[in-house]
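Taking the form predicted on its own, here's one chain by itself in structure tokens.
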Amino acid sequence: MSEPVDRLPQTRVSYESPTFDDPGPTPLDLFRRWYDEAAEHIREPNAMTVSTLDEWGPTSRIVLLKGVDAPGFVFFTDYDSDKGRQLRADPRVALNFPWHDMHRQIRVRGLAEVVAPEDSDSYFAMRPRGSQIAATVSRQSRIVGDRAQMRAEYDAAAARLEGREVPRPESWGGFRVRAFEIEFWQGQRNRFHDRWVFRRSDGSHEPAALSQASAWTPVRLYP
């Protein structure tokens, strides 16, 4: 049972994890290994915090990762949503995978780019039909009167599209986060946590392929 809010100063967990001394040659290899392990223990290991920037500063929300490969990390959204508009105005972005039950987290910093339309088409076609219809009517991040209005708009779209494939809205698609820094954190006793961060070997903040060992240098950080 969780502690009540008035006991926050005393609330803590003692982490007891195996030591983490070898991050390997590439961030892609390590991410895939940790993700596969998380998939056995975490209900939604692909749930990640996505942090973007607007004129007031950083803003965050939970989004589902839908792909990872050498170029980067892929998720999908409405391009006209707050995060979509923010990323198109300023591509700097941060991701965080908070795998508390495993005493692990992964932090990613990089630049976001719009994926190819055919990639968005391919993923949209895989979505449940209900989610497809919702994407055609939802004006994500905009004010709506009430749930009845949303339901009426959804029902009208469902009737209009009955018996037909649901086309992907032009305003809906994917972003790929191309990383220039990735940190792997594993909790340890007495706050002597293991922190390994992959940084660009040339010291730049330009993204690089996650599978390119020569582009990355792993270094250990104080916790």
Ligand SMILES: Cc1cc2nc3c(=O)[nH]c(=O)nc-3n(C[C@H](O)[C@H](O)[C@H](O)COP(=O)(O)O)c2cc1C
Contents of the next structure:
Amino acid sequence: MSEPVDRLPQTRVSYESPTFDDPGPTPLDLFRRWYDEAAEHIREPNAMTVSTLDEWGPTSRIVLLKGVDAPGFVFFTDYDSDKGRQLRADPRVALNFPWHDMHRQIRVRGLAEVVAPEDSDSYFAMRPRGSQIAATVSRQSRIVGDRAQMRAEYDAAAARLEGREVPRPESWGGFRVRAFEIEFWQGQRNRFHDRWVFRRSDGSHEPAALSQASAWTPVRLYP
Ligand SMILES: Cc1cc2nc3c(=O)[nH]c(=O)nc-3n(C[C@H](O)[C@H](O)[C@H](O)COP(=O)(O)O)c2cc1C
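Moving on from the form predicted on its own, please list the structure of the form predicted in complex with the named molecule.
So here's everything in the complex, that chain up top.
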């Protein structure tokens, strides 16, 4: 159990982990290894924060990672939602995987791009029908009167689409985050944590394939 809010200054968890002295050759190898370890210990390790920018500053929300490969990290959303509009106007993005229970955190900085429509089609087709109908009706991030209105719109769409495949709404699909920096953090005793950050070997802030060892140089940071 944790302390209640009025004991925040006294709330303290001590971290101890195996040593983390070798980040390995590529960020993809390390991410995959840590992800598989997280999958054994953590519920929804694929829940990550996605931070975007608008004219007023940064804003974050949680979304689910649906794939990671050499080009980047993929998630799905409504392109006309606040985050969708923000990313289409300014692709600069940050991800955070907060795996507290393992005393680990992974931070990603990069640029978001819309995935190929076929990739959005194939993932949409895999979703449960109810989620497909909800995505058809929802105008994510816009104001709605009440739950009854949402329900009525859902029921109308379900009736209209009865017996048919639900087509993917054009405004719904994936983003891929192409990274130029990835940090792996592991908590250690005395707050003397391990931090390894993979930066671009050429010093640029251009995204690179996560599997290409020559593109990345890992450096250790003070905690
Ligand atoms: C555990 C969890 C998983 C979520 N997964 C997604 C997701 O995969 N895609 C998505 O669009 N929103 C997801 N959301 C909802 C977002 O956090 C957010 O409320 C929504 O996308 C609207 O954000 P926006 O107004 O900034 O665009 C999730 C929320 C939680 C708590």
